[in-house]
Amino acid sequence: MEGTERIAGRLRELYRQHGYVQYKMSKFEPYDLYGRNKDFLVSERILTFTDTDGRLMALKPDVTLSIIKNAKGGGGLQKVYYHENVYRVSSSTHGFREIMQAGLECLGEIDLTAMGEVLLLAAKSLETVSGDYLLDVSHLGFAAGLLDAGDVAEADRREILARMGEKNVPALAARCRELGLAERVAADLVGLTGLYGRPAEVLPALRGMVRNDRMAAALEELEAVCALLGDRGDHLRLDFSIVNDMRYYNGFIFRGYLPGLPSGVLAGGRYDNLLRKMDRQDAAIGFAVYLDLLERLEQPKERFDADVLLLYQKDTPPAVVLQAAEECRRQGRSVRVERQAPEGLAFRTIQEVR
């Protein structure tokens, strides 16, 4: 596999080819911005300090935020692209790491055409790393219809779509007949948590759910983009118990898998609720790649440490032996000097020079 940096290189001239321009941002910013949408965030620790002005200060960990928070508001649209370290805890040694993320988001007025657009870098910037990926896609607007038909109130949704996101069909099951819902909302509810497979495999039994517009809405927004992803539809799969809180999410939300990777590499969604919260009216989606877990893939193994080893003897000037090491270099080939070959070392040509 390529190295990360050339994947990040590629993702950058992808983006920009689509007519995004770059976001940078500073390691810190006020800690208020991301204190005041801590649910936001994959984490709610953060890393921070006090400033020489007394203000509170934080290792940035989101980008999203940043740039909702700096984006003009207005017609139109907002196409930026970054490629930025944020500094979480890691679910893995519970400790802050420095995770390197490229990503996009588009603000402004979202139609077909851009939700479509994003999804479909979305499954380019997968294939930019590899030809086998899958992208999972999931819309909100039919969970929260059903929630909707079931007169579910608020403070109880979050706890239900937990559960679709675990996939915990008996404990779904269980809290539905507690909340006293119909018996066809609990079984579309769990019968949706179960729902995974290609778009024409999915769209058919979505269809016998619908019951109110929100539903109705949802469904044809997810026809219209598996549509749009054309030949790419072999790399999609429609997946319900993909969910987000709906405090802050909307519509689309998706995830990129790799094969070789336990967790998804990308993450995604539509927010504009996020975008209500900090007083704007318009709308958003975006998402992120998470480099630092491509370094989790296997690399192939060099043969060689070296093209050429280059051997000298004790009493060989340094001038002759530098000498020939440059000649080789030009000829495209790379050189390990050595006085005498480690135990070990692997290399392709012995070049001796007396």
Contents of the next structure:
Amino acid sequence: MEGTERIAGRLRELYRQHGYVQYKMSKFEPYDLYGRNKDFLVSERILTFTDTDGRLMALKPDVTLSIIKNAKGGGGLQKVYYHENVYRVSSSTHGFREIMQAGLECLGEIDLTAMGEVLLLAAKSLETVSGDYLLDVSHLGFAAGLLDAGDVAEADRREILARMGEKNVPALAARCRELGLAERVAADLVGLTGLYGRPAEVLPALRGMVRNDRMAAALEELEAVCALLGDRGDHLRLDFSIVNDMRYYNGFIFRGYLPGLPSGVLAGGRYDNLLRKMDRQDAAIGFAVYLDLLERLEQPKERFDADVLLLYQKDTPPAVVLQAAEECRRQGRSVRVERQAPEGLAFRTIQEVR
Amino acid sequence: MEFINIALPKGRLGEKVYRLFAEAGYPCPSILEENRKLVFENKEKGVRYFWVKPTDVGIYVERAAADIGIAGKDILLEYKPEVYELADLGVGRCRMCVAGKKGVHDSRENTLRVATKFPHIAKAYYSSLSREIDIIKLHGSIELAPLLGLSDVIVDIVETGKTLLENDLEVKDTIVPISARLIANKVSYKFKHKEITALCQRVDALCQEGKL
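Having looked at the form predicted on its own, could you now put up the form predicted in complex with the partner chain?
Full complex below, order starting with the chain above.
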């Protein structure tokens, strides 16, 4: 865990440098907040208990909802970061787990500057772990615009987006045929799903797909934000298979990846739709870093539990033993004092005091 | 150059798929030798193959122990691993079916007892029909269940239908057609994009030609 702690510390410092303030929250909140927005959460299962006054409480499965609920309205931006434990069901063990998460949210009137800054912070966050990261970006407005052009009913969109998320071109093409989509729209949906590459490589193909204002606006925004990343732009990849739930997210979204980890370690984007659901009229963008995944990157543990095992006899004066141990520590070595060697622990050297 | 790690399903399907990969330009002759090795490499071509239990392929790929793998659609529907499904290889074709005793008519009056190796698929299918069922999870010899009265029907893979026929069973409904799919870990796909898409295109092209 030490490595993860260190990275979390560096992330906090990074966000502070950009003027974000820490959002601290209690371990539990009224269940209502999460119950109303279950679809927004990664897992629907929430750990609940009844408080002393009979209210149903939840161990927080998420931080973003609480931030939105407590954010003040009015002018200006709310820039907050968090570093909290959340409680979720892990898909592998089907039990609840405590997961360390860091992230930031920017609420208010989100303009290109704010979006560029958040994307830059996402890139810098990944950089604190490895210089060899990839940051995938996408724009939900582009895919949605294409579905508009194909007159795809709301009910059918979810499935099309799910196939796009799997990069499942054969199934996507088959579904488009079943729905009787215009051939050209279907071909572009398939093309969009297969696309993966640097903005400079992919953007020309996207320009050829624009059919309506929604797509044009999405493409313009995507290009503009990507351009703001400067040198770090080399880590960007356009990928339209990252499709978050459109009931909450809208517009620009992104995911971060590190080599050696089996899944994405950072996820974020614009979620104005979630704010509408919570009766707010402004906009928001943010991301979360799944710190628990980073454990996998850590170096193998130190092979020794202590540098020195200091053994003493029954008749060795205690003062002598402790002094000998202190002497070792002054030399910068860790020391364990015992009468006999403990089982299952490893030491660099074993010494005896007489 | 980095290796592409490929999980092949043990058995006939895996061997067939390996031959396809070899023909597509990713051979690894040592894999055909009779020995107890588990991992086979071809440094020159940058591929590393290993055999795993067919139901485990999704897990190996989801957790990035393998960059890509070959899994039947049945496995993908049952375990729903978070992976990319890049191509339908069109091999290992069969159907996921509901089967039961010949001539026995199904009434909606009772809770239907369903024996299967695929509880998720069975549950999803019957819930789409708003039908209440009792799932009996078995690990093999599914066809035995209706014969002994353990279940009313089975949900299982049917390839030729011969086993059903010989045991006086028949297909009642087809749930979904099944075939082998080329799947990829989502992160590997990004970091080894050039290598994986090149492999995928070559293999897919061969499949389209109907080489199998």
